[in-house]
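Shown next as structure tokens: one chain only, the form predicted on its own.
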Amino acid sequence: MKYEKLFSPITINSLTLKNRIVQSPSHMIYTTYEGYVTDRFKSYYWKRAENEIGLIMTGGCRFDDSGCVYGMMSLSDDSFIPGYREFTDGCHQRGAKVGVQLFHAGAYTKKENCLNGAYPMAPSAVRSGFTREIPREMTLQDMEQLIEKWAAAALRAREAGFDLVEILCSAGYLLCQFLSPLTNQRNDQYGGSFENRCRFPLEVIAALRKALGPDYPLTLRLAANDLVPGGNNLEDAVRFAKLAEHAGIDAIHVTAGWHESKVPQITGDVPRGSFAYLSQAIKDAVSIPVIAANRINDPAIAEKLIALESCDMVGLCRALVADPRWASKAKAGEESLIRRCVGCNQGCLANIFQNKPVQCVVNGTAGRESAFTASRRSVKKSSWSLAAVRPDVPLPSLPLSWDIRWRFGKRRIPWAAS
């Protein structure tokens, strides 16, 4: 096999993965407004699950009404469990393990996106550079209640069949806000010194570890550099990664930057694998598996990063939006056939910030997998028709010539009526 290290197994706590490829968590807006699973959500991930992905990470997932974004999946109560159980069963049947990222945006929550009368809250009442709004400062009671909800959602995730739970501490969301001196201006035991700023995130980790038990995989999505002037840098992230491992984290998913960062991270002009120095630094400091992310959309780059021990696994997000068969093509040695993400961020990131479902400029089927039950390649050219691709859509009553053009790729048939 050409990419032997990429397709070698690895273990996270008690969970064994068949390869080192992780579908990184990303908000998709494929669920209902309340956060219930849909056919669109299931078919999107199931398409990737059947194509050699080792671990699929969904994300983010709401568990509190004050910290969500529009159209986010939810495990805020037991009513969500049956639907996501069906989803995880489908992933397992297709050969992939699946995890969920529990999400709280903190000051990055817009007031209009809060549910049931909630209001955005954060470590301090500091104007957000992302939403341009001022959240309310969290009380000690808020923190205690939020930890309880976080742990309860983790238990629901396990009951729903998820193989792994991830805690979000990246992109400038709530736990990042506690760690940063820019957004954490508290004067109590949760603010001030680096140790105090780490206190709440470590309490979250400890609570989830206690609730889930010692053998259930618990991972952390970590911003290894805020890329915001005055924020935390790589040295701070390394210090926190060590503390997180000690608190019970089983793997660290390394990324970079906040949403308000001015340093490009995932655009097309960013060289592939250029942020792997961050995962390298974290890997050198901890003894648990480390996942590298950001612009790793080439299997040769992924193989090289693992071979050089810059990481143990690679996280792909938009690369798998662009081509759900990325992993299966790489495994078969058909990497030249991979449909590459061009890093335009138009149908994915731009759509999300406008509360629109993810689409892709190089993959028109992304998010519409259930509508395409057969491809042109799987149907004989002479018999291809709209009915073969969309059996749920009846052919309209049109003149014979139009029906023939549909069936034969718009080629004119001499005897067809005009």
Ligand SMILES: Cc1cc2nc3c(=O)[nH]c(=O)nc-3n(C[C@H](O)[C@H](O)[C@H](O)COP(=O)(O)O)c2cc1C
Given for the second form:
Amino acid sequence: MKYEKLFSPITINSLTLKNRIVQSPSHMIYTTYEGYVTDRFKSYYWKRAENEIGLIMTGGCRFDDSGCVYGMMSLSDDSFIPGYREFTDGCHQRGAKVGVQLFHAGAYTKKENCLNGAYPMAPSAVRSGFTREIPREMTLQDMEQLIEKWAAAALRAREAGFDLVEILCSAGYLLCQFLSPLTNQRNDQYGGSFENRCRFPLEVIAALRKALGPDYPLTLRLAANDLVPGGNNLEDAVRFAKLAEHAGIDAIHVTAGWHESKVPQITGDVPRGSFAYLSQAIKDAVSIPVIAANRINDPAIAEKLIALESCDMVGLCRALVADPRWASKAKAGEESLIRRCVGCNQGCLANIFQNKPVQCVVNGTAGRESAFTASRRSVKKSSWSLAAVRPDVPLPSLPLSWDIRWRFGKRRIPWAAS
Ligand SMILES: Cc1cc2nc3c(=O)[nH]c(=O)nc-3n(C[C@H](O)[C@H](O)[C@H](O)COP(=O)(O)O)c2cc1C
Ligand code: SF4
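Could you drop in the structure for the form predicted together with the ligand? We only have the form predicted on its own so far.
Next comes the full complex, and the chain you just saw is listed first.
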């Protein structure tokens, strides 16, 4: 096989994955407003599950009313479990393992997206450089309650059949805000020194580890450099990664900076795999598996990064929006047939920032998988579809007016009614 390292198995705690390909977590706005699973959500992920993804990471997933963004999946109470159980069963039947990222945005939450009268909260009441919200400062009681909710959601995830839970500590969300001296200006034991700023994130990790037990895989998504002047750098991230491993993390999914960073991280002009130096530094410091991310949308680059030990696994997000069959094509050596993500962010990120479901400019079927499967089946037997794939079969000749009437109905096209 051409990409031997990419398609070799790996173990995260008690979970064995068939290959090194991780579908990075992405908020898709495919659930209901409240966060219940939908057919659209299931079809999107199941299409990827049946195409050789080792680990599908879903989320971000809400577990608290004050920390969410518009239209995200939720595990904030038990009513969400049955729907997600059906979803995870479907992933397993299709050969993929599936995890969920538990998400709290802190000051990156907009007031209008909080539910049930909640208000954005963060380590300190510092205006967010991303949402421009001024959150309220979290009390010790808020922190205690949030940890309880986080752990309860992790248990629900396990009950819903997820194979792994991930804690979000990247892109500038709540735990990053605790770690950074810019957004954490507390005077108590949770602010000030580096050790104090690490305290709350480490308490979250320890609580989830305790709740889930020693064998259940628990991972961390980590910003390995805030890329914000005055924020944490790679050296700080390495220090925190070691503490996180010690507190019970089983793998670290490394990303680059915060949303408010001015440094391009995922646009089309960023060279593929160029942030792998971050995962490399984390990997050198810890002994658990490390996942690299950001524009690793070429199987040869993915293979090379693993071979060079810059990471143990690769995370792909938009590459799999653009082509659900990315992994199966790579496995079959058909990488030239991969439909490439062009890094435009027009259909995916731009949409979610306007509270619209993810679409893709190069893949019209993204988020509409079930619709396209149905219509494909229904036309499969027709000579049209045969002609489309076999150049030797001539296109059926139909009068144009017949075709138009067949598509739109006679009555709606008066000039074609005769
Ligand atoms: C539409 C969209 C939603 C995302 N949502 C999340 C999220 O909820 N949590 C997260 O950690 N990363 C999220 N990301 C970031 C991706 O996981 C990934 O790190 C980023 O897109 C860079 O990787 P890529 O070049 O493979 O797309 C999102 C990205 C996109 C495009
Ligand atoms: S919309 Fe653009 S950036 Fe987003 S997945 Fe499609 S090609 Fe990639």
